[in-house]
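Okay, so here's just one chain, in structure tokens, the form predicted alone.
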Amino acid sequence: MKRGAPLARLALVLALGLAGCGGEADSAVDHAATSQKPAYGDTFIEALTGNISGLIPNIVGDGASHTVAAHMYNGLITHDRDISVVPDLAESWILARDCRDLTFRLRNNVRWHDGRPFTADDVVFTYRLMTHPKTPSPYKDDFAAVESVHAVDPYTVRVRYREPYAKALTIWGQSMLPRHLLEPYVAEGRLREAPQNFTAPVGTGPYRFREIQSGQKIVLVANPDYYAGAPYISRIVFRIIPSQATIFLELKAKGIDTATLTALQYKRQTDYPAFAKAYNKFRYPASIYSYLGLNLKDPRFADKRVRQAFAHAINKGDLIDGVRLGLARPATGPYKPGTWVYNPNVRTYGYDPARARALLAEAGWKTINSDGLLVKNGQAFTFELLTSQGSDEGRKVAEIVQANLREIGIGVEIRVLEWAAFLKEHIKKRRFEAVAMAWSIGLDPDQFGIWHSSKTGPDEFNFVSYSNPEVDELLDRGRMTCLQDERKRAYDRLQEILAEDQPIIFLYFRDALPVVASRVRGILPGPIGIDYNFTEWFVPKQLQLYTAG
């Protein structure tokens, strides 16, 4: 029986309370996995800090939705422990040297959860869905370079690109969707209304949808017909718990099997024998950076000098020590230190309140009122900073930013919002002045969807409304070549410009700090993180706590 097609659907996700993937694990390999015979059964309980926005992953951008959907869908390719591209629904492929012609040979033993066979028609349909003008997807630009996709036969798909494309192969990690269920909704522009988006999702993955109780829980059950063999853990229950403090209480009470710890919890509040017996802790550099986002349509923030002033005013050392207890490293841009694409030679902004005040004065913020606030044209410099309810880290970042900016004469009012409302009413509608958030970045360095000036729509990721013609050109160049050295030159320059422009204030890259119940075996940490091989996780029979029903 073949096992272990990795589950990672690495996409750009908005969050400040989610574990990331990437980097070497700092925890020991689970040696018990190699000495015990895997067993079927048991339930795995995971906490989500926010409700899902949908279960068709191709059209959602939030972490909770992707966390759940990753267990129910597959792409044609995926990534293994070492971040290498490996087969998933495609058993093999041929990519031409010029990166323009790509042929996939599909597995012939894959079925949708409703029993229908997965074929090349579903691949062609997924492509058409992703490029349909009425599809509200933040990922559709990945497929803009595709010239044609057609089914040669039921298990062969041929793709042609208009020009060389760096992500010619990796974009096909996008979840495949069922033509026989979704085609009418795509044509009518009603994909969000399809029952498969919330109450009846159908994928090809190792877990099937069982039920949802909105705002409370989502239940998945093992797919006995999964092409790679049924996963060992019989059921996954996602409990929606909006408070990280409550999640930690549930963790200590053994009410959940996994969670992402805060730095304080990791270093100080879990260092006792009972916790060490109940859970295994992991630590590795995450592909997530925290930032202060500014609405660049606001005239105050449109001035680059103001943004640079903020960068000098915010003490990253205090943030890393105070919020992360040292379990992070400063961010100078959107790429993780230590990766091939990272450029260490960009402008940096040391903590320098005097320089910050000078930059603000150059921008016209010279007068101070009786409250100690800077004033320009009769208006005091104050703004509202939004963060999400489920993230203690986001709140702490906001509080330090508030204190730092108050020292240079800027007033900040913090407003904490429930995650779904935060996204729907403020991010999508661009109804914000500033936000404390984080980006989870993918494995490929292409960030067209975040920084390109064409990607500012309500369902797209450039929600700060950044626009720079040279950045647009560099993003185009970086994705239209297969040669890594050419991409490196484009992205090095991109980082130089972003460091100068500070379209957002880059704060820090954090470490991922997940814990997993110690009864769970088969966890093998790697550069990609820990959950890439969830189908191989198991609980020995004598340690199982639940019966799946």
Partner chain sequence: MGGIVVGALVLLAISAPVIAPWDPNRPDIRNILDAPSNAHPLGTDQLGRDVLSRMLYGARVSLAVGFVSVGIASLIGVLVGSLAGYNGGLTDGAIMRLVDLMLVFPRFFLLLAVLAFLRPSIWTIMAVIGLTGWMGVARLVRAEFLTLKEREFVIWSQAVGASGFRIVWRHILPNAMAPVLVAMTLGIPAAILTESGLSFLGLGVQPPHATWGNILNEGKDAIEIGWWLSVYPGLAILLTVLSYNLLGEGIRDALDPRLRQSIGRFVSRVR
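Please show me the structure of the same protein in the form predicted in complex with its partner chain, now that we have looked at it in the form predicted alone.
Next up is only this chain, free of partner chains and other molecules.
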């Protein structure tokens, strides 16, 4: 009974969430299917909160740059609505059963924006660029398992891996770059200084670069020679607006066509007819989860029962209502509900302060001092919870966790820190007791870097110092095969152990909350989000707003 109740509630929340999502999706489909025909033209205006730090996506890490670059480049493969791998610049491939030999057949009608044909040479070049010792890329590790890449003929590429590699196929979603323009820069280790990184990017994608005004806007125009045919919307303008409040006002004044809302805006500020008429709201779980990290080197937190007690003591429902106004789903582990790898049959921790107290008592925290705090060996149970100033959400999570834990006799001091200092002084040096943070997860379920006991170096990400031999083995197994069934088995078990161990207290997956102008049709939200089929978005002729350019 005790374990059944929270599960049932979880299922209900999920069902509601999906229903809401589906409903909105349907309305968009209706517009598209019945009332309007796809048409070319119009301008789409998008707001970015961050500045563009570079337009060669292979070497930049920030979200804004990737958002823009996504329209200008292609990989060999991409992901569809259901996050399945589908062809992009490669029209087909053969992956050997040992997961070590991969052969791509490339499309022969792809051209770079400057008119040169895209060939196998460019693929080999992109691989060399990624692995070149002087290329500073955050995605370098992805290609470490590659033994060789060579062009069999202009439209065939063969890849050989050193060992069976789970991401053998998915790493080729990396943007392909033009050899004829970038080769000298790579050799000199000056790729960042190449004009293609800022003023003249050249890719194969559906949109071409038109202009950039640093700090103000970037303009892309439809590529008439795109291999899959020109996209419907003929121009995209990205405006850089750092303030979320300003973006919202621009939305209200119809100055921009899309933006990501905050929970408060989604829930409290957009439910009036004029807004509903002008914009479609979307909601789907984002690939990022919030958690409470505990330093497992601390003897108090090394005890599993204490962590489980925390999981019971934190009211995730309240947390989601308080921090996200209900716009999030409880996390049971590090994978997003609704994806193939997600395992719903793991131990869950309903809000149960009595159970939490019992677990703490088992761990030796029995007596209560005059301040109402639990005491063991004369020491009161208090700790410092760090969070960074960048996220309002981290601070709110910390405040609610603090109130929840106080109820079971644990004192929490919150400290908000500047992000860079927080990373360098506290995370890297392991100088923390607890942190309220969030992990963003990739499309591939490999999380070796976070949970493996070997990944505890200063620049590495297992900073809570989790170590479990069975987990290590499962992580190895999961990344050493490319067969989904086998991976699923390994990761199912991994999720069971993580749920039992609670190496960090998994809190929630927030929802992404984009809005798009209602004149734009063809949007089909899916588990991956809404942006994946932008080339099929269109504005019916009579609704088009912008004609110039």
